[in-house]
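This document opens with one chain alone, in structure tokens, the form predicted on its own.
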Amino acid sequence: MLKKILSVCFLIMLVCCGCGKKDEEPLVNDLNIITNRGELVVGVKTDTYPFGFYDEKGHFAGYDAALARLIARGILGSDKKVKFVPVTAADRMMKLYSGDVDMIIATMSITPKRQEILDFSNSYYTAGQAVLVKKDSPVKTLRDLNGKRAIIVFGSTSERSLRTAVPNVGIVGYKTYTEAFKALKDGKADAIVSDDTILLGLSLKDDSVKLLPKRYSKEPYAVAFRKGAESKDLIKAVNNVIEIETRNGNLKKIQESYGIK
């Protein structure tokens, strides 16, 4: 597993060493890109409710595309002037880098790590990561998962805060939140290792499950930009919606219509 995002990182940081520019060739600026272009693409995911998931009719909802539609909005006038492009915790950075969206607002959270080749936004969330576990467990506590197996998700934080709370726990990794829940319920683990928010998703859709309560970390979340001068512009502009939609207090407002603490 540690290789597998070791590899990652190290492939993202040669399309970054490639990305640069001859000093006479004019900076890119993101911001511009997206203003001529008339639409705002971005990453989410659709495995991770309340966040990111499809709603009845298929479309994206979720907190995560609420406030891409609102940066969509402050940005370019309309909060329908924005493309939605499916992303993993395994590939969305990928995506950033290839081209695909121009921003990641898909429940990143900032870390050292990730700040060493992406730039964030100010954060518009709290996260803590949690326990999910089958109602009958006997697991308790993080620590109650020594010498048992845990699943986590490949691509986000997860892994580093359980190797170093259980280091003789057993992981098991998946692609998706879809086939990790999945996997837990198929006994083929005995707890899921996440955020909070995203697993208390899981939980209020399945009664078989229950989340732990307490919480071992507390995890920012932030809209995720390519890293370099061309985003300063675009980060600028999104933080500025971030603040003005928590001061007149829309971000509340959206966190409590999906049930979001």
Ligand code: GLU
Given for the second form:
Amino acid sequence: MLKKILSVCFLIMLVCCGCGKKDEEPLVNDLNIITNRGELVVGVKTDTYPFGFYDEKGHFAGYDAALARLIARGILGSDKKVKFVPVTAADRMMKLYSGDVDMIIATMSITPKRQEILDFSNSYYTAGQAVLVKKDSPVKTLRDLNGKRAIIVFGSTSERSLRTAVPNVGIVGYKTYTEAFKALKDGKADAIVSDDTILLGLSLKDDSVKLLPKRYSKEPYAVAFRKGAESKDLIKAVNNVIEIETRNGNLKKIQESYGIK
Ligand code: GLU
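Could you please show the structure of the form predicted together with ligand GLU, as a counterpart to the form predicted on its own just displayed?
Below, the chain from earlier opens the complete complex, with every other chain and molecule after it.
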């Protein structure tokens, strides 16, 4: 008898929770929230030219910001309906999960570890890890950093890969790429290890540094979302925009305008 009562209770619970339905609507749907709000809130970097930075008028600019505007146009019909929130590599996930932003477009690579806690769009760009040194540096490869000091930015993929690839390197961490670059110039370490695109952006107007030619990883950049059913429709919509803007050549044009094609 008790068994019967328990099974009925369990069935009622399933129905109430909607767990019995296959194509269940999530309680929260981020795409609906954004369309009702009429504004897309995106976390972008401000320290990683040419992906996320402030232009001379103080506006958010770069490839990531441009992609955010295209997504706003695709979802809300206007590239003006986007609000940018500055993020860093270290605080971007926190800002996503605290609800400060709807998504992150911030030179963020898809990695298996991150996929455990985040959902990603399809990739919209591929970078590779590289090493930036002072022009007169004897360092020629990543391995040469053994016994030396290297700079990383907290929360970036190089923080992890550097420890694995060069076990005897002294790691010096900074919160932003602006601080990291200043530290290299001030001689606080022998190199910065990060994505080639970011390092190229840092070194563009400075001939006291050089980017070493070898690449040590593939960094597929993608838009990042909170993991779960709430993001499903939003990811579909974003992938749709990425596909359309790839096919019509807009993404390529933006990349070319920033010299990253
Ligand atoms: N793409 C790398 C990452 O996702 C490095 C860029 C960054 O620091 O954001 O960690």
